[in-house]
Structures are given as C-alpha cells and as structure tokens.
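To begin, one chain is listed below as structure tokens, in the form predicted on its own.
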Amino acid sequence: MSLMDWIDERIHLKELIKGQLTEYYVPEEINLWYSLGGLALFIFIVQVLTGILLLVYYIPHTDFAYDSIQRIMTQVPYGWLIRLVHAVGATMMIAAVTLHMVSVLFMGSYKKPRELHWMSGFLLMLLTLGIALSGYLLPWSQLSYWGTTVATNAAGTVPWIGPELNRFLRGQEIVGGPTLSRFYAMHVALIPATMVLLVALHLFLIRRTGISDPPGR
C-alpha cells in the first residue's frame, strides 16, 4: 500500500480533491479576467514565502534596519533576488487585486447572491494596500521614511479622527522607532493573519455560490 492510499483510507483525500478541484463548475465562456483572483492569491503566497526568508536576516530596529537590508542585498546568497521578488511582488499584487475588483465590477459578479464576495474582496484590497504601506517603511531608507511621513500625514486629514489616527500609526508625533515597530508588527503578523482568514472566507463563499457567468450569456 502506497503512502497516498494509506492517507486516503483514513481521510478520503482523493474524494476531497475530486469534489473540490476536478468536479467544480466553471462557466463555459470563462475568460482571462477570471484568472486575476487566482493570480493575486499566487502572488500572496510568493510574498509570504519570500517575506519569511527576509525575516531571517532583517532587524526591525532603527539602528540596524537599513544595514540589515544592505546585508541581504550584498552578502546573503541570492538575498538580492529574494528581496527584489518581494518588492516587485507587492506592486504586482496591488495591480492584480485592483484589476480583479474592476473586472468583478464591470462583469456584475458582485450582484445577488454574491454580495459577500464583493465585501470580502474589497476588505482584501484595503489590506493589500495596508500591507504594502507597512512594508514600505521597513528598509528605513530616506525614501521609505519620507514616503511614510507623507502617507501618515494623509491619514491625519481624515475628518474628526485624523490627528488621533496619525498618532496611532506613528506611535508619536513624527515617524521614528515606534512607527517602525508598529509597521513591522502589522506587516509580518496582524495584516497577513487577517488576510489569510479573509482569503479562506472568500474562497468558501465562491465554493458555496459558484463563479458568475460572463456578461451576455
């Protein structure tokens, strides 16, 4: 008996794979626009894997963050590649998620009974922007410092809660050590964990209601 048969005898894995992957209804006139959600999920997985590798060498401290990034880029084997894949992947993920939301809007895939798809997807788009912003500060370079200053200043313009939101994000009046610590915690723990839960919910909802048919069908 093979290992696969041994596992299947206990948890019926082949039946699960058959029901979830090979016998899943997909509209006949499906097009490339329907692949954007899967593309965004793939990029997210790549971001998690490359992010874990970067965490091995990154030091979240204002005195060492920049130098640790330079070490990754110049001394760690293939560190430059991992960091660039992670950096470019962030931009690609924003593009994929945004295009996915636009395609859902124009194809009417948010309509009944798929309203919850749209809501969970919209939250995922906001979290994608949040995780990109929080990661932007981590290299602790001049560009990331002033970029984060501008972004948090923008948050400070929100009516009524702007000043408090600004101080909450920064941890103090200006961008500094507390800001780096907060953004690091959001980038590597809080936001990814929330995104995993929302992705699971999003996929569950898709499985329950199915993929919408293309317009005009």
Second form
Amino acid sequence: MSLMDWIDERIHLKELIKGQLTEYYVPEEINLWYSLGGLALFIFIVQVLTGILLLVYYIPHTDFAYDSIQRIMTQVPYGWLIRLVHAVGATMMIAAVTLHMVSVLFMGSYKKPRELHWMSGFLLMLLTLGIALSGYLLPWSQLSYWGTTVATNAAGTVPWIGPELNRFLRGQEIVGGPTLSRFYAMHVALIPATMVLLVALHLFLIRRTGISDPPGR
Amino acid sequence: MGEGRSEQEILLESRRKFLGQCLAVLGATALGGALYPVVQYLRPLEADKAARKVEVDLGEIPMGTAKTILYRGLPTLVINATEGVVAISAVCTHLGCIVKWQEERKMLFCPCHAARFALDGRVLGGPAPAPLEVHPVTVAGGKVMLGA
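Show the other one: the form predicted together with the partner chain, since we just had the form predicted on its own.
Next comes the full complex, and the chain you just saw is listed first.
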C-alpha cells in the first residue's frame, strides 16, 4: 500500500477512486438492464485484447489469410480459444449494445438532459456493426467472401452515389485483395480508435448527468 | 482514529476488509486462468523450431562457393571449399551479424564491423572476440548432412 500512498500524496488518486468507483452512488431502483452498457464496454475490452493476440498470427493477404486462421485454430496453443472468444464476443457485443438501446428507449432514458448520450450511443452502435462486418471478411472464407459481396451490394443501392460507394468500399469492382486490405485497416485501426474516443465521451457524459432514475419516481 | 468507534463499526470494517481480500484472491485466480492460455498462445511454436538435422544437396553449392542454411534455427554457412566441405556458424561472435563467405579471399567476412574469420573459424582480424563454431558434417552420395 505504500506505493498507493506515494501516488496518492502527489495526485490524490484515492479521492477520485472513492468518488467515481467505490462510493459512487446510483439510484436504488436500478436492475440488471442497467448493466448492459457496462457489459458492452467489458466485451469491447475483451475484443481489443483478443484482437491484438490474433494480430500476432493473422496475415492480411488473400493468399495467406485463410491458412493463417486455420493455423490459429489447429496449431497455435489455445488459438481456438482466442479466436472463438473474439468471434463469439462480436455477436455478444451486438446483442449487448442492442439490448442496451432497447432498454434506454423503453425507459425513456434518452430524454433531456441525456440527448447527447443517445447520439454518441447511436454512433457507437453503427461502429459496432461496422467493426463486426469488416471483421467478418478477414478469414477470407467462402462465407466471408460472399457475405461481404452481399453486404457491399446493399451499399450499391443508395440512390445516385450507390455504385461509386460500392466501388469505394471494395477498392475495385468486385470483392478482392484491395477489399481485404481496406476492411483490415478499418477493423484493426480506424473503427476501434474512433470507438475508444466515443466510449470516453459516452462515459464522460453519463458521469456528468448521472444515470437516469426509472420513470414514475 | 481508533477511538470513539463502536464495536459494530470495527466489526463491519474488519468484515469489509476480509471480503475485499477474498475478492482479491478470486480476482487473482481468474486473472491467472485467463493469462495462462495467453502465455501459451504467444510462446514460439515447437513446430517452427528449425530442424536439428539438415541435408543439403552438394550440387547446389559449386566448388569454391557457399550456401547459407538454417541449422538449429541459426544461419549456418555450408562451404564447398577445396579443403573439403565445411559447415560453420554464420553468426558473428562480435555483435551477431551474419557473416559472408568471400570466395576469392577464402575467408568469412562480417559486413557490420569487418571481422574476418578463417575456414576453421579462427579470428583473422577485426573486433570478433571468439572463433566461429564449426559443425561436423558427413558427405555421402552428393549430400551434405549436418547434425545427428
């Protein structure tokens, strides 16, 4: 504890931990539904950690991607565990984020003064879907390939700019090497970095306003 | 601080402390359980360890030239010299750069700091503090074999 005291003497960390964590009071009536945001954040952290581990063996190239995943699944010790936690975690995160949104919507928690929370949460949900979609292509399997073909085709139906948007997403006319490269960049860098910033904003906002009481109290 | 507190307050605090310690033990166990697969995952793969037995086709190494191969995972020069076939570590004993075989001067030369070695590993000049390790080879049927 002397290290903690040493730090505390300089930056008064204990009062921050007390005020924000160990003695941070929440409304009495909250239930399990109020844990979904925290659950989504926990899964996000797990995804970042397992994602970094997968980067050690994954090769983002059309010739090697599939085989590198096979190697992770069959040869690397506990590779199957790391990869399946990452894959199942992606689905779980979408479930948690969706239920979080339903709960907030149902309880009216998005109302003034928490509109900014809703808006940043909306962006976070879009990014969650985007990171899941871009990650889906990376194993470069039949399922990923055709899944991405169908998903990017959907972007092609946007009026006027659809075909151009489709080509921009794919990096060429059809899903191929350039698509894998851009989805990889989105999946491991652009989207997670943006999400970290938005999560920080989201948490800052909820600490500024406090969480909402269930209505009718 | 201890004065003026009721027995119950002291009891509550010691209970809180005990529960906190239980939680710390549980947390440490969970962390260890999660960390074990991660350490195993990151350990270099057994299958990737370079072969302990290496076979090189002598036809790939014309007389007077050398070929760099991996033996026990380390760069090794197989030199087809007039004196016979020599297998010698290519890792310079100075700072670990990879030495090259110089055909015309019949010596091994390190490109980093110009250490020079003879075919038997002796230091001929430069900053190298120790000779290069020479590995025993057997030549049979046009093949050079390293390691047992």
